[in-house]
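Taking the form predicted alone, here's one chain by itself in structure tokens.
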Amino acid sequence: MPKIEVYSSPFCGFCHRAKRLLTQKGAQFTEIDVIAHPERRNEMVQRAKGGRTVPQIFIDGQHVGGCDDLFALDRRGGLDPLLKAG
């Protein structure tokens, strides 16, 4: 099972969206609440080279991107096997 990151804001439709998938896909993932933990929100940005909004998503340390990205991903085909490593 890979090891998957979500950082996320209670507040945001594109993080619930984004969450919904992996859920629906049967992915276990650790949620990352930037209003919760602010201290949290640099090591984000960080992470995903610069970017601020939420949601960030990282597979096994990979930068995945956000919610569009995922979805894309998932698109082309790419998230399955991603979700099937680890």
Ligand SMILES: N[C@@H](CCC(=O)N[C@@H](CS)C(=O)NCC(=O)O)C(=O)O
The other form holds:
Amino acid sequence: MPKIEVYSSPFCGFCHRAKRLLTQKGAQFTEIDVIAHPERRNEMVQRAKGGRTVPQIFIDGQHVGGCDDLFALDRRGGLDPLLKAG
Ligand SMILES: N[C@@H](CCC(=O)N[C@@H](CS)C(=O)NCC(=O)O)C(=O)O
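Same protein, different state: after the form predicted alone, show the form predicted together with this ligand.
Below, the chain from earlier opens the complete complex, with every other chain and molecule after it.
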């Protein structure tokens, strides 16, 4: 299984959509709540090359982007191979 990290906040529809897609695909992920852990927000912005919105999603250290990026990756057939790798 690949290592999936999702930086998120609790009241964020985009975060819920992204997590639901991953869950539907049977993927397990680590969630980093940047509201509960504000000190992790800078880390997120740095790793996301300036991306400040949540979610920010990483698969095996590779920056996928936000919710829209995750869905776009899935639509072009790029997500399933990443989830099978690792
Ligand atoms: N297009 C982005 C939108 C993400 C987004 O707007 N997230 C909101 C929370 S639901 C956010 O981080 N807002 C804070 C901000 O814009 O600084 C995605 O698909 O992930």
